[in-house]
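For reference, the chain that follows is the form predicted alone, supplied as structure tokens.
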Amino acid sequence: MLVTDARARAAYAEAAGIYRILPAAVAIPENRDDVVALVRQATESGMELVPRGAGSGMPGGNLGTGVIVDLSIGFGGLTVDPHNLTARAGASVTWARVNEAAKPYGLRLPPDPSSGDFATSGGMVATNAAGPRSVRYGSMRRWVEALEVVGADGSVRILERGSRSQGRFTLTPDSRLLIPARFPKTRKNSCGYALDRFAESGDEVDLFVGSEGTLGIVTEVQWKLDPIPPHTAGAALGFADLESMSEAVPYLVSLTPSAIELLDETLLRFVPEAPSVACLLLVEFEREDAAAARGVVGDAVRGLKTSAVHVETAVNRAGLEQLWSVRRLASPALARLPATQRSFQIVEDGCVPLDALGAYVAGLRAAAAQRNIPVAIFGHAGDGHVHVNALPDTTRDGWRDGLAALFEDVTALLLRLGGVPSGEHGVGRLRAGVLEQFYGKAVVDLFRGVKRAYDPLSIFNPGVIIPANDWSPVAALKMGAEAAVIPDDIATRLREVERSAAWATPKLELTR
């Protein structure tokens, strides 16, 4: 089904994110083969697709002036495979799907997006999502086996992990040693094609996973799955200043914790159930039997006694859900913001090697402060990744230059620690602009060959990764008097989707 008319072309204007782009068209297969014969009419009229499930992500892959294909409504197809420790999902299957229909098996999959009700197969393939247990079981990729993608070309190919096929792209001996040079250090990466892990593994699958719909629409994935531990206990720190803080992280991986979220003060006091400190380290260990749980949490707080100012543990599942309380409130805190103040995820995503994570959360919180921008500081401690929400006030004159200024700012913080603007989000379009600055102009070019590669008519989401000639991360905001214009209901019912997460809601419906 194509529709063309403007009231469902500006359902599908925004997703989450700071952007609003009006598509020409939105496109909603139902299978495999209304993919197949939608690219190839855009392989003959030259027309754009912009692949899309929820419409979750937030740094504007999803979004385009081209056609919309929303991969969200049909897709669903589901099987596990609990003798093979797999699942084979449909595009539009959530995180969440495939953890229900295995948890009767035993199994998960184990990366934990905290978008996972909605956040969908494709989407977290195109990203390479992650979460707060990615400190020990990685982002997504590492769960992949197999793609079913639909290339530029029409053909339906099958990528499967450690098949080594020949691709259609290929490095030279020159690329292999450029690569290990310029690629960042930090635990997580979600910017651009991921040459490294590609050059070691050899696989297509490597440099799918990541594209966010640049290189080939995906429509079905083969994870792997892993048993659940049946044992989980984790704690509560607080700490008074950001060195104590980060000196705690290292030695808390070293307890090989399933998770280590921070909750900086920047955030903190949004919620008035959280404990006054200057930041938060929420802790989670699983282990094979409960003794071993307990005794690691001990561990950790006896390992920390004179640094954390405020101490709450928990010894099972249920104790941890309460534990873990303050992180839930914090979003439905942010959501009641005055209408002045919106929330801009403009920063939202940096990765730094974890020595430099005190230091990058203080430069967030200076930069911040010298914009006059509020912001909230919060992320997985323990890869040194951290989410920011920009609150600017959206009636004060140069609000939009002020975002612009706190994106060079943070930019050139990023640069100088070491890291990477995403670390699980992608690049989309708010970062496709600065991937040179952290890679180099060499292995940008070696990603612009990759594109050409696999999408040599670029019909698959151009001005993703690799930048439009008039890229400017401010450029086309949903808020503000330069603002595309659409009907003010259906503006009005995507507010209060990206207010109560409620990404799962059929656009669609959003019209009527």
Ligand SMILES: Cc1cc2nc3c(=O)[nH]c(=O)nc-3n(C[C@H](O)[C@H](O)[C@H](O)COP(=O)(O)OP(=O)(O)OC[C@H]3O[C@@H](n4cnc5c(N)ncnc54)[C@H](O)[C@@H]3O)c2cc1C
The other form holds:
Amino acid sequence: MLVTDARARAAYAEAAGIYRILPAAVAIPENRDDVVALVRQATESGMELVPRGAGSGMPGGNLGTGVIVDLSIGFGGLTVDPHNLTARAGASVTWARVNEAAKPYGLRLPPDPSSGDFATSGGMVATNAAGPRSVRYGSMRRWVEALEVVGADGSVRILERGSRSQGRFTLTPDSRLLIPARFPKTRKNSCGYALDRFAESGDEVDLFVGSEGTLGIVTEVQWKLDPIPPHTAGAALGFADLESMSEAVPYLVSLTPSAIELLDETLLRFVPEAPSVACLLLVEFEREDAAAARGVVGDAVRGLKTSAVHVETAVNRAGLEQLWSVRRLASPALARLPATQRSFQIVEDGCVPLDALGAYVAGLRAAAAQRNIPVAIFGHAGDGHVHVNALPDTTRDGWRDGLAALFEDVTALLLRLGGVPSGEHGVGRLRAGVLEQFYGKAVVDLFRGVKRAYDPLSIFNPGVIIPANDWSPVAALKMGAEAAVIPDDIATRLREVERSAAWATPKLELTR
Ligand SMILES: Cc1cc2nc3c(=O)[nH]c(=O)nc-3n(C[C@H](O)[C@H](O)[C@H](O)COP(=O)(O)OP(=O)(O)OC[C@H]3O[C@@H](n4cnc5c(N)ncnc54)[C@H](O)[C@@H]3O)c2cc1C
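Could you switch over to the form predicted in complex with this ligand, since the one displayed so far is the form predicted alone?
Next comes the full complex, and the chain you just saw is listed first.
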């Protein structure tokens, strides 16, 4: 059951993101009983388990020195219940498959990660994934009705939203007071256990969503579905400076858009077809009738006529796809960068209160300039949530220290602006060591309490969310002289997977 062959281990040594960590072994369970047996074996032997879906997660929660448990293959069951607006999906089922199955009934899973073709149900729950439409529909958390999980004692439990079942972790009255005071006021947050949501709902589901494989293994998800709105319209709005863009965002949010995406000039420079503006907002509105969809685009354009310097509108889905093509063109352009200019996702997921968006993008640009690291900035403006690809020249001396310094600069910036270091990708290993700066020691002690309650022997993903003693954001990088040695052909294939976002590829295929 455990594959310890060196080539297989190498194929699982990388994921999306910046790390390369060789696991001790790989397990590919075929069903829930296999998972239970594996967990029991781990509890008896002290073996560490790293649950893993497609491996598309960025901050290293899908890597480790223990046993990788590949859940992307054996858990493919999927049924849609159109009457109850739910879908029951095995952990391996991708967002795209859930939506393909729901579409004939006029239904969908509304949050739309751009990794939806390969991100698995288990992975999306574990990271509390999100996407452009989260500005209206929230992150995955809101759409999780129930979970089947295998706990550290090998028990299989069904956690249902609203059941308020007696869980393994309870909040004291003092901690109930602490949580609202210490949790950041951002619209999105994938940083640590969601004690704020748990305090409100009392649902264990809220502890498991976003727990990044540290509390148990998710084998099945019951998703809540939503009717697909029939009419869509939108606009591309260009701005000459960050200030006018950030002032426009709250106005656009007040019009109830289904997406407001930001493309900063640092990204637009990679797309020759893009308008020459300091930043571009791509806005989507979904409405029940066509006139309402067109009408709200008119409101958006009229309301911003003195601040937008570039305006294009679309009155239907096809037109909108055309407007948004500029966003899609950026990814292949970045993938074509020379081999020496790798894209590092080290400060890639910060989220700030909406009124701090302009200051955050300006601060990111300044930090990158000071560290002499080119960046490409884009994101989900309506949620104050910004992605950054750091593009250091890895032939230059000191590029690794530069990245570490950028990480520190951006952490300080986020702290100053009341933000969080992850809006949707999670903490992983990358950000585990800074959580205390954001939440304070008392909340991180509560996080440790949650971990102890569900996983007392720390068999699930040690070092993720709760930091390892020797934590460093730039340890175990996939690039550079210190990178773990793996066979060249596998390294090349992993690089190709990364460049082409082929995360759906079964990883053992990389060994052949
Ligand atoms: C090109 C690209 C675009 C992306 N776009 C988005 C985006 O728009 N929005 C977004 O939110 N993310 C995005 N991501 C990040 C990533 O796709 C998401 O985090 C996704 O939810 C990860 O799913 P996965 O199946 O790949 O999980 P993995 O990467 O394999 O795992 C992620 C985490 O979940 C845990 N985990 C996985 N499966 C289970 C399970 N069954 N039980 C318990 N724990 C589990 C792992 O231990 C790990 O901590 C993107 C990534 C790439 C490469």
